[in-house]
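First, one chain by itself in structure tokens, the form predicted alone.
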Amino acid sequence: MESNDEKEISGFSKMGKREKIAWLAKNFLYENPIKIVNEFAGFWHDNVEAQKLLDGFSENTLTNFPVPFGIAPNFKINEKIFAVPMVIEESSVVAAASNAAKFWLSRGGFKAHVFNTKKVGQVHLVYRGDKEKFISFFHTIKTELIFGVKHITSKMEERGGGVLDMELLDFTHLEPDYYQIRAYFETVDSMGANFINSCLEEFGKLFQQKISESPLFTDYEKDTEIVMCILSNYTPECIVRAEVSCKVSELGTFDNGSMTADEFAWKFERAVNIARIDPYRATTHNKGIMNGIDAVVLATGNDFRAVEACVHTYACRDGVYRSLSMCEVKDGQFRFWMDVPIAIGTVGGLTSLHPLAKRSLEMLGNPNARQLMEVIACVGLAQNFGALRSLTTVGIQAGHMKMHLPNILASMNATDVEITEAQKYFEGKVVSVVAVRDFLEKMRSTNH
């Protein structure tokens, strides 16, 4: 019997890439190591320097995992036309965003506005002593704490950023002796994680030092412990609004003319309202929004996981998970909008290192962080509009499965001839895995 000891390894990170793959093949894939090495190597970049750059982004890298890089054209945002780069592996997402962009192109396009770009960091600490004295002391030295990180913030301040403010929060009613210094930052065009974390760690050291030097505290009280210093990915004030609107009469007709503009507007508004009250629907509703947002975040070299975590926390900020988007049909006017927290950057990190991230930003006119926030939010809203338009008219499967047809055919090893015939056959028909399989089986039996 195989033991776990045989699968344990030391010094893995020091092994060469081919050695790592061969070890993996032997111990976890159970195939010919040469076959697996060649398979993984097939996705290596032909340019050695480019591959070296990619390998440096993470650890223990074996190969690359290609994901499609597409473009959604015709996005009119604040009167400017964009071709938006999107990195995503799911079929129909780019098509839906593109279709929605084209729909609104002749109806005024998208409007976007950033309300704030405030980011948050936390110093988590434990203090055992007189609460009022502790809080009062913090307020007397707050300015000193901010001044004490000038050696870190000076360059950021020259660009218009820095530490905005900080406060001491009392959480002792939830966790014994637990307090938190919550600091607020402006990081301008950088995401600012390293900058914020450096400031926070310095705040923690300075605060401990100030308490230890103060005659106000007993030796027992001076034993203040810093639990951790870290930024928060929840940035509820780093908000951008994306919006579209037009007269209801300008919406046109839907479902091959069988649905009027008034009927569509009514149904669309109800669909959004349902996602506002039902978390089950809201989850899928917001996932569709994030299809668009994540795709642009990835394309521009930003952290989609941080954006996802923040957005979903924001969606349940009142205690119930709700739709991010809202709709209002009033006085003959259709209005669809969304406020969403998006903390991203256009300088530093992968935005400056990844060749395609740099190209993506170039395609967008080398935007600053606020401008990129606006583009990202508009793509999310477009994606949501496209999904809801399908759901409330012809249904989601007709378009989605049509876009998914190439994937189904590929999974069934269809030849070029079979792919061409299948695309002709399923034009105007419902696409499903069973239907495609039946079509191929019939075609292959006829040919043989």
Second form
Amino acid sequence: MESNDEKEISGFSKMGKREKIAWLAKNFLYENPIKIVNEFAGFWHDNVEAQKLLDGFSENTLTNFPVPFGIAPNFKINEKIFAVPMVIEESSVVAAASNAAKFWLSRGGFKAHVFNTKKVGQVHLVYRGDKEKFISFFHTIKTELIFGVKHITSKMEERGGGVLDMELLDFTHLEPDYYQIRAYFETVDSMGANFINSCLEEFGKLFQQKISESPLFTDYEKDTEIVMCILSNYTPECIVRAEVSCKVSELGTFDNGSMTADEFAWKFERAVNIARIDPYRATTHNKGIMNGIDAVVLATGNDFRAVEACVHTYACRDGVYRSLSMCEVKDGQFRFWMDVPIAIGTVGGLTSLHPLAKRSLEMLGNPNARQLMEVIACVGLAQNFGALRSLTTVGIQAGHMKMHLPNILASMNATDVEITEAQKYFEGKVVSVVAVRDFLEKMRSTNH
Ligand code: MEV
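Swap state to the form predicted in complex with (R)-mevalonate from the form predicted alone:
So here's everything in the complex, that chain up top.
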């Protein structure tokens, strides 16, 4: 059996970048280490300072992993036109967003509105003792707790944020002696994770201290344990609505005129309703929405995992995983909208460090967090509209495979001439891996 000894390492993080790659090549890739080092180094930034900045974002960095950065122009949102930056590796997503943006541009555009931006944090703790006394003590010292973090919150308060409120929740029926301080925050234009976590850790310490100093508690009861202090990525009150609407008759015709606006509206509404009742469909439906949301979240240097986690919890808030979007066709009017929780920031973190994230924000007019939430939600809705429009008319594969053609050709090592010929040949034809392979084989055999 192969030995694992060489694969274990200590002090890896202290090695230089070339050394790290060479070690990896020797122990896990088994190709000529010089070739692998050169391959990885080929993706390093030419500018040493820029590379240093990127390396600093993470740990054990070997190289960069390039992903396309594109824009979806023609987004009319609350009467303002945007060219929206999107970072995504999946073909046809940016095209679908751009097409949907153009479609709604001449039909009033998107409307968006932020309802609230409340964030949440939790101190999870264990208290063994008299419940009533504990709860009433929390209420008497709550203001002191909030005041006790002023040294952390004062700057945020100057910007209009801070700690909004907190409550003590009793979970002892589910987990022995487990209580939770749930705190609510306004973090204005920052995502606020560090701010919230700092406040929570201070709340935990202060709460423990107040209990230990209080004559109300026995020594046994004073032995309160803080299990952990951390923000919650579930922010059901950090909500933005994105919406489009028009007269059904204004929708136009579809599938080369073979589908009327009425038929389309009926089928589209049906497709959304299916995703509202069936979690299997809802998951794919929402994945399409997240294609748009994640791409803008990433382009603006925000945390897409946090947004993803929150959105999916929100999608099953009534106990069943459902579509985030909704559609209503009533009295000749088509209305398509979505309420979605998006906790992001436009200051702090990567937003102000990553040069392309900064450019993304600049091209969006340096929005505040609320404005960025609106843009992100509209792109999610546009993406969903684009996917459902294809699905309910010509099917998804026609457009998707057309956009995917360059990737198929690249995977078959097509030359520039072959790519040009293939693109001409597949114009108006159905693209598939088999069809592309056949085409290339024929072309290559005739050229021999
Ligand atoms: C593919 O990335 C996304 C879709 O599957 C979304 C959908 O089915 O609604 C096209």
